[in-house]
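Shown next as structure tokens: one chain only, the form predicted alone.
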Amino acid sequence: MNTNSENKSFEDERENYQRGTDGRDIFAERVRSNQCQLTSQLRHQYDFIVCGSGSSGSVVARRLAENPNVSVLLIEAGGTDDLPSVMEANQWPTNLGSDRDWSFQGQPNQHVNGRSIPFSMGKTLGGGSSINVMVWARGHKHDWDFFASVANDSAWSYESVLKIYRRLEDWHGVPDPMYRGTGGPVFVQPAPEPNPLAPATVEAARVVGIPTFENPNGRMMEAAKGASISDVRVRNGKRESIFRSYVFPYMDRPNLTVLSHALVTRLTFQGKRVTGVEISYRDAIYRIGAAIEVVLSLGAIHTPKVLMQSGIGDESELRRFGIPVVQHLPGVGQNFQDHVAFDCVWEYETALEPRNNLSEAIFFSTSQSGLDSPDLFVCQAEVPKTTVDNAVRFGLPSAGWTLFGAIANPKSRGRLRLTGANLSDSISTSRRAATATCM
């Protein structure tokens, strides 16, 4: 057996998959066969357990699995991402409210005319990166420098993070070595041949004094205002999720197991040391140990829920539901934030053909003079879009388009609270002028 030749062949197939060229089906079949074997022979212990296959969890799992000497288990509550609604870039609206969306729902709120505000969160391999709009958007210079200042750590600064962006990008636009990188795992390109709505949106922003930039992720992230055609995570009409970019190319390896349809219910402990996780899988409860570390990357709602139901949180809150306290940590569940956003919908006189990811223009601006970084942003979408309640109440045109406006830096803060000690109990989400119960 020529092992070196086989390994070279496997590497060629992996590279072909990542480039989107021939050999994708061959590699995908090898992944399927390997993962079928690995998940049918689950171990009692892995070196690392990563909970949640969204953007953060996918990156962490991949980086850990790059070391062939450690075993990694990546756990995801949702199912496969190999579905047209996920993989076809222009099908993302069909995921909202589906079984690939946790579909958290706010309580009726007097501050928004008694309406219930939905919270969408991905419940599939790839998490939010498998149901989102695929717009590649970096943080603003002032945001990163603020993080560095608060953390007293220059590694969070804009200059430091810019180097990381250049390293991880595979930019397929006009070369710009100062701001953009090539050869990384994250395929990015300017929306090709955009819908005429997109350049019209950028031009409209220019007319009202918002400058136009060559792309939204270079110089524009250093300016107070800016408009541009969007950078998108779409290749040949297909979604490029973070899971597909980072994890899938390594799923043919024996040291990375990806377990879907498995819900993390609690952490397990020896004293105050986390030893593993408890999961609900195939109508049974399993306990799996972690020899080195457990990583929680379950999103802004499920991460604090699992921590609190495991006994980590505010002591008085935990005792209210009879949960044994492992560690009094009152910050768990605090400082919940969400963008305030709204949709403005227009009806088409003549319907235009949808293209790319249906969202190909973006602009940032300031709400008042004197600000040196944007606090407002707007995305254009080539579909009529709103909440289910609004669609029922007001109706939506059969064909139309949307401007989605949002506050970039919300000042309000809320908290997440348990409503019970059991897995099936919801979590209450409250914020200034708003409360929500997430099912």
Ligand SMILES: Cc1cc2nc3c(=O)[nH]c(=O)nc-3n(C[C@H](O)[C@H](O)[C@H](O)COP(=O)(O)OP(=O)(O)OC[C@H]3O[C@@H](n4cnc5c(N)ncnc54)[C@H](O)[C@@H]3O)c2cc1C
The other form holds:
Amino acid sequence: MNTNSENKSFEDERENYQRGTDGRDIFAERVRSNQCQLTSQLRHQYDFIVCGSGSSGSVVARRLAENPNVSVLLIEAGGTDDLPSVMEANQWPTNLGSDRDWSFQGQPNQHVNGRSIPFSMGKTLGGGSSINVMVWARGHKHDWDFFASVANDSAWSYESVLKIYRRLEDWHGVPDPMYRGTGGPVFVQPAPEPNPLAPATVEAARVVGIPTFENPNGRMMEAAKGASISDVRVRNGKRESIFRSYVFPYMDRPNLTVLSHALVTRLTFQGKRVTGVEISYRDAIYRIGAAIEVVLSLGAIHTPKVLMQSGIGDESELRRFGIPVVQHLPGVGQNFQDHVAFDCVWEYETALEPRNNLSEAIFFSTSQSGLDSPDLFVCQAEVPKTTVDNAVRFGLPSAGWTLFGAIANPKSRGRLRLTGANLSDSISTSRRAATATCM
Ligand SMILES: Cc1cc2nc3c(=O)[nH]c(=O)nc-3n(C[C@H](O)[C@H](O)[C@H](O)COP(=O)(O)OP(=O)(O)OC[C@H]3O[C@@H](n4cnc5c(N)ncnc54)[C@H](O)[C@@H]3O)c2cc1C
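So the form predicted alone is up there; where is the form predicted in complex with the named molecule?
And the full complex, kicking off with our chain again.
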């Protein structure tokens, strides 16, 4: 895939936005009127239907829509991202538990002291990329090479993926052409003028033997340990979501329809071939066909839910709820993984104002000697934070900061199970065994 011509067009787009407030408003107005027209005349069929406008769906929808000869429908359950809580980088915590968060909750689990662990996931245009902490975090070399070996496909290897990382980045730190790219759609920079806590965290890591790197997304992702000021998806204090970087610039085009507040409830089939989707939109159920393909990018919880409620999953589970089996596929909903994390909160003697995305330093390390890749990571947060139940139980200082320590490669595996056949039935999320006990 050629990179220069793509990067040129990304630059052109960016110039369009950077013309100033008036230029930006003119484009936004064009987007509004185009999408108003496209969504008021929904078609019975599109070439591609992409379900979920999160980090994955946004990229897929945009790349498909680059071909003006195909029509793309992008469906999202949540609503607008044009809100201060999404756009202002320092307001990200206010989205947690709001109507832009699915606010999933795991089943109570004996391995975590009977607690029911909360799972935030974005429910808005941009999905997680509109509510997350905006830390730009590449996968480690070891992980990519592992994926390539189990998939028996060198396209997943670190060497291969590094080229893609370089192609898609628009890196605004110290030039490093071996590792970092410029001119791509993804604006990234080292956290500018970080809070003094950030360099202090990096220095503290160095003192205990974790080396300092120039940034976390180059050589550091080839090492077993490393600490750095974070790379962030923040520009002039504003969030750069994947939706805004990929989809929004194409929303004035006739071949990309973005339908928000629409819930995908089921896939439709002809035999075993997926022919489209059923959606719940404005209090009615609609069926929309896909001439070529349906892409399910509903996140790690709703993707298996919709598959299972459509009849793709473990047949005994589906039969339990009277769902007709289209395909027995026992892996659906299995092998659920997430990085268990622990908040350690310190109270300030003299409060320091948080900056940027409130999280500007990161370090990776190993839990034992002899590992060639990290199995632990820690992010710093410039505010005191913890889960709601812990905050109620232990309280939080009015001014403080947090180290958020996490397991990078948890051994714990959970699964997602249906509680019923209908879209209003929730999904049950449980972990079988935890690698550590948390309070
Ligand atoms: C609070 C928080 C902080 C995070 N911080 C970081 C960070 O700093 N750096 C980082 O790299 N990662 C971070 N992440 C993780 C990252 O955001 C996710 O890994 C990523 O967004 C997952 O992408 P996805 O496309 O798989 O799913 P999502 O981004 O979750 O997208 C799924 C989309 O599908 C929509 N959807 C779901 N069900 C339906 C349905 N039935 N019908 C229609 N639409 C539906 C959802 O509303 C959502 O928009 C964070 C996540 C959270 C929640």
